[in-house]
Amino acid sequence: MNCKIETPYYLIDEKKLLKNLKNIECVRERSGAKSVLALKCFSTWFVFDLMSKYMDGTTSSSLYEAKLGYEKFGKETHAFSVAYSAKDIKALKNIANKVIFNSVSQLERFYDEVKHIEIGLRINPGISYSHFDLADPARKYSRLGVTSEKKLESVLNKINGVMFHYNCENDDFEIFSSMLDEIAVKYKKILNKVEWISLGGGIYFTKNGYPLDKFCDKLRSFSKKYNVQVYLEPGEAAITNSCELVTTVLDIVKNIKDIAIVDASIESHMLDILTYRLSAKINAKTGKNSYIIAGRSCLAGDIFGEYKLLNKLKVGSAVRFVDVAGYTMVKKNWFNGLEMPSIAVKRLNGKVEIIRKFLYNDFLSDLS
């Protein structure tokens, strides 16, 4: 039976998730490109049983993420880190199918320990698509990936594949296509000598209206031309529009404008909104009633956004923020000691399950 859940809580809808997963499966079938889930974006492993039916594995940014993918998702386990420690490598070499290095120096340092598995190297192509300098992998002085072609060629005999992660929320196929062409020209010698290439994440190919036919044709053509297995690393593309943060209005105060305070916080529960100075998307009909909707932390800028709503808000009103799966649950924190949102899943059959409820003891044990 469906259950009444105390707010705040994240609600993952498997039917909405499935829509993205079927697009991912379609891309694999029509292009040959495999997709591995980017755990840095979404690590809520209780829905991995569903996701693993449509995806080929996981890719990580740390040892803990790699272990999570290996233990809870299965299939292929790709390990990447901006910088590995010796302890990381010791653990990863027993669980990862691929270890991808960020620099030639790290590759050479740890090569002997991981040469029994597939090795990759991240390349910084000097081009990128990003609306934010903060997230631009090819920004000035970027530490992300190798820029020297001479250094790349010096270790070609030690690697099986390469990774180009140069997109951030890129929903423009033509830009994606032209950048891939640039990479193909610039790195032709390298592409002809590796077995696989990862194009990273940040490609919004599950967006409504995205030209999947052209996308698949491009990937298939690229793969055939260079005789490589193409990998995609969808994060947001895998989980977009599949989750809500459900909150309740606790108070409404007036300071020239009406400000509704809900029982959640962007600082604690939707940190990307604060980081990139965005407004949260809301599930509500538009009207003439204007509200600033704010969180209940002591941070002055704890603001979800300003909205014009059809219905007036009052204490006890539900406010549902949508499209919150990506970079939310992986970044939530205990700022102000605020109650952590529970995690719930709406199953394919319509039933809602509470997967995890966080209590005071979780707060207590996390801090000492």
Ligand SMILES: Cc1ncc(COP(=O)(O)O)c(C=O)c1O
The other form holds:
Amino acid sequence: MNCKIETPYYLIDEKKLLKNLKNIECVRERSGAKSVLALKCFSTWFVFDLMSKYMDGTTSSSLYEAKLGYEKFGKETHAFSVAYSAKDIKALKNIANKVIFNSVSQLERFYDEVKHIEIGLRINPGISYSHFDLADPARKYSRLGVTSEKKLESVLNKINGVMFHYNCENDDFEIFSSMLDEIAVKYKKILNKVEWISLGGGIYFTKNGYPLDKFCDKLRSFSKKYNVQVYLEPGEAAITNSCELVTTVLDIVKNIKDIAIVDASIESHMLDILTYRLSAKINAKTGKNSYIIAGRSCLAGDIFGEYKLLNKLKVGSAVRFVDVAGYTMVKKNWFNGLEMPSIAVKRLNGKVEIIRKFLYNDFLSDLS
Ligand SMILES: Cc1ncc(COP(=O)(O)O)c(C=O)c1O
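Taking the form predicted on its own as the starting point, write out the structure of the form predicted together with the named molecule.
Every chain and every other molecule in the complex is listed next, the one we just looked at coming first.
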């Protein structure tokens, strides 16, 4: 491993990425379901050349993501937005293959402008799998997708497809399967009329031990029954376990417990850990030495987690947080003016390349 890169840095390992991509390819071959990368989760386009060999395109949450997918990934460009502006639609109609609306009112407002391309509508089926209310698309008063069946039926002649995003980190095939059955019963009339159905993201089908055979059979029979092209929108499943955040201990302080402070921050560099009150996973042998590992922002709760390590930490020790590709680099920010981790890639041939370094000028230009 190349030790010369200055910390902090994200290290994407293409070999590990490839493992997920091969599973995705296998799902396409065995079930017919196409996979488009959810850019909201991972947008580090330097590895898109590899990813686009195994995936069918991208899906987006905004005009900028759609543009990125179109320019850097290619293949199919699906556009979704919780609410498009007129300006978004004007730009999107030249680059998107599919425009998916979140509401009937948006569909009706922009229909004439996009009717030459494929149009989809997001449906909120009223059921979901999520451990977090914050990320639950079917939470009370959710604005995500159309809930009224009557409204849906009124625009059926204007759409080619529908999107259901109702999972969040769902690694339970049986629950996925029974919820899909429920959706199929509820929306039978609609499913029989459209050409494609996206099942959204949040399905953890690349996790070790996930019953891929059953998953593929389910998707294939669903697709056959309703005569539809099925799409999946993996974010996390596409990049899981493929990246580390490599940091260095800058100080160790004591307040009852030993607290190691590293040269990164959860607030700035792994924001989801803070948002969802999780602990970062680290790559280290476990043992008897207890540490809180914390970030160097001013936020009192800037804590990666509490660990029991085999080796004692000291100033200069490396701490490697693992499984950090998703929802990290896309959310990183300049809070406290902290040095932004560089981005490095370990290529399939084992060579490590630094693909992006962030300097003071990036901080400066980001602010005004
Ligand atoms: C519509 C939609 N598609 C796909 C995804 C990707 O989900 P994940 O990264 O959990 O696979 C999300 C995540 O919020 C989403 O909202």
